[in-house]
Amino acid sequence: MPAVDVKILKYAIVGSGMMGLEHIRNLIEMPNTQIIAVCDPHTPSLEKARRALNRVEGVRYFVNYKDLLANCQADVVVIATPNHTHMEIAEEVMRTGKHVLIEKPLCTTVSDCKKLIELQTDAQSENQVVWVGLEYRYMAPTRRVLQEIGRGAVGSVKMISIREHRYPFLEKVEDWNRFNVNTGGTLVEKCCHFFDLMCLIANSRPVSVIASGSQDVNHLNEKYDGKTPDILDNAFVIVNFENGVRGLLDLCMFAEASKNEQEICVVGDAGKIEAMISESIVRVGRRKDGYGSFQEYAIEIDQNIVKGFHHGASYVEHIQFQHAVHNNFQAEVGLLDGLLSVAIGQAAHLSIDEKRLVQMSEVLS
């Protein structure tokens, strides 16, 4: 893990809901890091931030992010607001030249993601780090999977299978996450994490998507201003990559009665590796060792890492982010990564709606 410079980085947090508080908890524990401002228009959320920061001196609180940007000298802005607000806020933050970490999904549509990429290109701000919060890359079991693949444990990767069997969407402020117009759809909002992992593991660009999904169980009896939620609660998604690798996502959001919320399986011509995320176990099997053979590893999280949500991944993400800032590196998880993860989800929703294979060029053009 890279060492962090001694220069103190000053942070502003825009959005202090569940993920905003997660970032606050992590940043409080990081050396050479100071939170100087928090913004949230929702009073109860802002009060939760005050309580979390009650021992931190000099924090200023705002209800409007524009006031925050105009009145605090932060080095870094973390955007952890509802999905449909990312585009507007990120655009203004990027224009200031401040470093920014934008929570996933980057935006709710491909077109908005592309606007941010164009802005970054036009600004030509070489030293500005613009990072997308796809922190599942940094879960300890996932990192071990990536390391094993890099060492050639499975040979040439051919198939990627990711299963998430979990609980329904949590309640959010004003229930914004109950509708596709706010989230981008379940396969964008939640599953951008997994599509990002597929792209990373395949080491290739996605070319087509075919999906089947529905809203069968969750939120059907709920009403908001007379409207029933329209978010999918289960789906299968197959992603085809340029290099021939295929990825499969198996999502179910009414399967909380299970041992592992997430499982990752990668198969190559020389072997297979799988990670049981909740159990923090990785199994590696090599074909040369014969039928039924495998090695199992218990993956321990570094004791210096703040566990929090996502098995400590958010803390590791911030370490990597700071390393990029201090050393004038590009973001390890940049806007293109954010775009592709959203584009696959958008293509999957289109495939479900129109019951057909969707070329990625259709959503990326």
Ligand SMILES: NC(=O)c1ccc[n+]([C@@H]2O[C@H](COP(=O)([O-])OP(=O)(O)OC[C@H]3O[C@@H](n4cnc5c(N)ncnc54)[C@H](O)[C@@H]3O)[C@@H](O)[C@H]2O)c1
Given for the second form:
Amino acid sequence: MPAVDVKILKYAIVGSGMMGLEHIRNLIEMPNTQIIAVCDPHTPSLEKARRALNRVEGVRYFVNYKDLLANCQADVVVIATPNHTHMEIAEEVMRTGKHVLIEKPLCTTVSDCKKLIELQTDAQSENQVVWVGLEYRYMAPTRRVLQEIGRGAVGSVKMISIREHRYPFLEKVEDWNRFNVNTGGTLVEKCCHFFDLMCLIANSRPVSVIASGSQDVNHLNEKYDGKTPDILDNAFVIVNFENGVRGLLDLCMFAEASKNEQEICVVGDAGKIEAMISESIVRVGRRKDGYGSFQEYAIEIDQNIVKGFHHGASYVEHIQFQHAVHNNFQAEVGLLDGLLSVAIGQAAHLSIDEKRLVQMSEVLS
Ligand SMILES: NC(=O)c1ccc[n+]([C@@H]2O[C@H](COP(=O)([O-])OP(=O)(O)OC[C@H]3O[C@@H](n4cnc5c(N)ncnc54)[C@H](O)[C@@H]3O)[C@@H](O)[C@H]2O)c1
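If the structure you just shared is the form predicted on its own, then what does the corresponding form predicted in complex with the ligand look like?
Following is the full complex, with the preceding chain placed first.
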């Protein structure tokens, strides 16, 4: 067979902190991929990128993303900057027509997410892949859960519960993640991943949200310019979907003494599936097989693709992204997914603040 000519994709990375470096490490390993530019105003972050790319020739380094956009011929721009900067940078990148991968959360508010959606429609950018970095979909145990549900292993899905019990938020450059105004709030910043998974598994639109949560343990003794962080560290969130499926998020960020950071459990009328993400185990039980019966599967992860915190999921995300670019497909994780995952988080925060059930229409309209 004649060799297929695959275009080399040239990448620019905006923001080379923790997540930007994970993207760089992934992209260095990928075929037909070239990083040509990196931008970060924080010298230590830019130096880390230089070190990670020391064997890659011809990379240009910038401190201002506008200079990067004006001076490099990238095909793809990856935005891995703090959440509150996504809107402005994404808007400018989208106007260039380049493909773009925007880290999660898409933006810190529903209204900013909607502005980007309007921009995409206005630009009629059918040939532009605009992708949101909700890569928990691509963790190997999560993918197995999605496959099993797709092939009917649990029947008609009724309940989804996702537990994240983990360590507190890590320290970030200039401590941007200590304040809701920068992150969108914990249930947007962190939990957009889980709300995205719920929407995907429920295969339906969220209609209402009720939540309880607060900041009880973490960061209470920290001060930044005299201010104490205001980010919530534990919550229960219930999401009701149009088709009757209900989802529950159980978040605790002072629970590092746990075997699994995330556990996903989906129950349908014919059975139950659960994934233990850290242990990389999936269990599937069918009601017809009787009480207590289930199959347990160890899910293998190719360690060669693990370049950061996400069990290889960000590598798979790039493979899928490139597949969309090369085949002129729509983004598998697009702006609408980004919007809905932020909107559920925003509704959950509103529910906590006002101690009531919140209709999704209140935050979406
Ligand atoms: N997908 C995931 O699972 C995942 C995991 C962690 C973080 N994130 C997201 O990635 C983004 C970055 O988070 P992080 O953990 O890398 O934070 P970080 O603080 O480690 O890095 C952010 C970097 O962006 C730089 N920056 C700030 N403003 C900039 C600008 N205008 N132009 C260029 N660079 C700029 C900072 O100097 C810093 O180096 C956030 O949106 C975060 O929510 C996603």
